[in-house]
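To begin, one chain is listed below as structure tokens, in the form predicted on its own.
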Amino acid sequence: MLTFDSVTKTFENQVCALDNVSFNIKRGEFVYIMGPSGAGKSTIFRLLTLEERPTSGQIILENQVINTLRRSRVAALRRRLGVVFQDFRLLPNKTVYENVAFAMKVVEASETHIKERVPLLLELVRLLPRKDSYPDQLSGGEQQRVAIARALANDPGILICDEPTRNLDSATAKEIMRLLNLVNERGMTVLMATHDREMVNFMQQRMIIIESGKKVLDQTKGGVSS
């Protein structure tokens, strides 16, 4: 489903953020991208969403080389991706329901489809009773659950989570991880950046470790895969 093929990213200041990184992610996998701050995790995500382009190598998503896409086609690509950030990025003047619905309105989904899908997503993240609440009335964990529902709104091909538990306490972080695991069990491919080894050990999923821009380990539940 997703392939990074010998991807290198060197910025104008000659800092090499990624150095010849290769990996494959199959549809339905849950994969952690692990590493300390500055290792290159966020660069992988920025390349995947085409906020940056690789210096060399190829990025292939669903049999399409995306790093050579024209700018006019970038928006269409991003609609195939669901993104969850560590700082939630909810719209403060919109309710829980409206935050999720807004993601669908942006892609011109019909009102009928919005009214059908948003309650299902809020039920999934256990926030349907809070649908009329505003972000500042929610806990951090609740806000992140809204963000996950919003990221799933347009049925993306892959869910990208950029350290979604970083600003949460341990108990709340585990709750978010259980939710992401549930989403994955329902068939969603999940790619999550984290530096939290304890959380990775808790969830026991495949992990790709990046250090100083290089892939140093790719380990499945059962052992090293490459």
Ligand SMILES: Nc1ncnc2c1ncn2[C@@H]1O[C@H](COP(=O)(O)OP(=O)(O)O)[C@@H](O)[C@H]1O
Given for the second form:
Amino acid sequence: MLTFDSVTKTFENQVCALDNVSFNIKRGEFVYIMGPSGAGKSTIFRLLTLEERPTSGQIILENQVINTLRRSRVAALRRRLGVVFQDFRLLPNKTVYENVAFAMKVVEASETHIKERVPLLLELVRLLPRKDSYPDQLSGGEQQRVAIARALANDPGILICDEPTRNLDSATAKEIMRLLNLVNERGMTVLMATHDREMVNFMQQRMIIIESGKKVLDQTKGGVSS
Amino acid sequence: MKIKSVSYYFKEAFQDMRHNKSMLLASVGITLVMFVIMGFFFLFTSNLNYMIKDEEQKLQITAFLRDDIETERIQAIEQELSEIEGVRRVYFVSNQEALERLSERLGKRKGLLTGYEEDNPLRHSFEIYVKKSNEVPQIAQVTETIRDIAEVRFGRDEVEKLTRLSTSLRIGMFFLAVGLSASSLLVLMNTIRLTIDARGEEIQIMKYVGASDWFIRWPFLLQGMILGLLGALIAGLILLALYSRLYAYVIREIPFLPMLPANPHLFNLIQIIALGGLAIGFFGSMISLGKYLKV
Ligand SMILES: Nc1ncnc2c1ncn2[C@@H]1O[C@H](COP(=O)(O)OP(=O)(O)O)[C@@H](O)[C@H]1O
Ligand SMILES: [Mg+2]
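For comparison with the form predicted on its own, would you give the structure of this protein in the form predicted together with the ligand?
Below: every chain and molecule of the assembly, starting with the one above.
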């Protein structure tokens, strides 16, 4: 499903954010990318969305090498990724419903498809009753749930979440984790970065630990013994 | 491009323009002023050229004959002249006819000429009309070499002056056009940049969910093109109103001054201005969008 093959990313300022990192993620898996701040987690995501290109190595998504895609193909690639950020990034002047619908509208989905799908997504994240609220009327956890609904809107092959619980208190964070787990149980491949061990132990999933750009551990299921 | 998307592009474009009225006025205003100035310059120089053409058509060479010439010789010279390469027409003016013309020109003061009817001091001459005005000097030179032609005159001084004026005006117009379009382009770019900034978050999300570059671009391109076109069309109307007044005035008060009529001349100009407005809007937006669409 997703393979990083000896991926190295060195920025212009000689910072080596990723150093020869390889891993392979199967369809339907839930994988944590764990590591302290500055380890290179966000860099993995930016390489996936092609905001950055690797210095060397290959990134393969669904049997397609993506790191060499031409600029004109980037938009099409991004439709296959659902992206969730730590700061939610909702549009403040749009309602909950409109925020989700917007993601479908801008990839030119049909009006009937949008009308059908958005309520289902809001139902999934349990925010259908709040569909006409604006983001600033929602709690952080609710905003993140809208962001997850939006990330799922165009039916991506994989959901990538960069520290989605970072700005949330631990109870709300657990709630988000349950939601992501539910999404995963329904068949979605989920890749999630976090620097918080508590979250990982809570869910007991596969995790890849990155430190200073190097993969130091790739462990399937089970708690971390430190 | 889907039809539904086209209506989306227009909706977004108009929404931005509603939210950004002062910048909208500024960019339409500067575009308008630019096109009015450029339009006037253009109309001025093309009228000047029209006048030059008119003068050129009048342009001729006058060849004076020696006093004691015989009639057969005159016919021979006429033949010779009309065989010169580039000569359109040759017209013989006898000294009698020259005198009549002179008295006509003197009008009331033609009494000055009494007594000269018997002993005409004027010479026979040929008026030579040429096909191309720039060949006048050469033809004049050839004419001078013909036997029994005493003197050759041609009135190129005024035309040359006008042509030189027109050339420098055209050069001036070119630089003015470059300067004015650059400033109007900058103002338009700034307007579009502001609306892009205001939508920075939206653009970022559009990019993350995989909207195509053109989908993101179109509302801004449309906005730029609408602003440019609006400025151009208003400028066109202003030019049309002012020019037709001026035309009517000239026709009435200075009828011998040749002037191009508004139709089709100004209408062609308005079409060009409209295209220019669209182009400035399009490129202004395109340049402003450049850095946003990189990632
Ligand atoms: N565009 C960039 N230019 C230079 N250095 C960068 C850039 N992006 C990230 N880095 C550096 O790469 C390293 C990894 O960053 P990042 O992937 O954001 O870490 P994390 O998300 O794990 O906190 C950090 O040292 C960071 O300073
Ligand atoms: Mg990060």
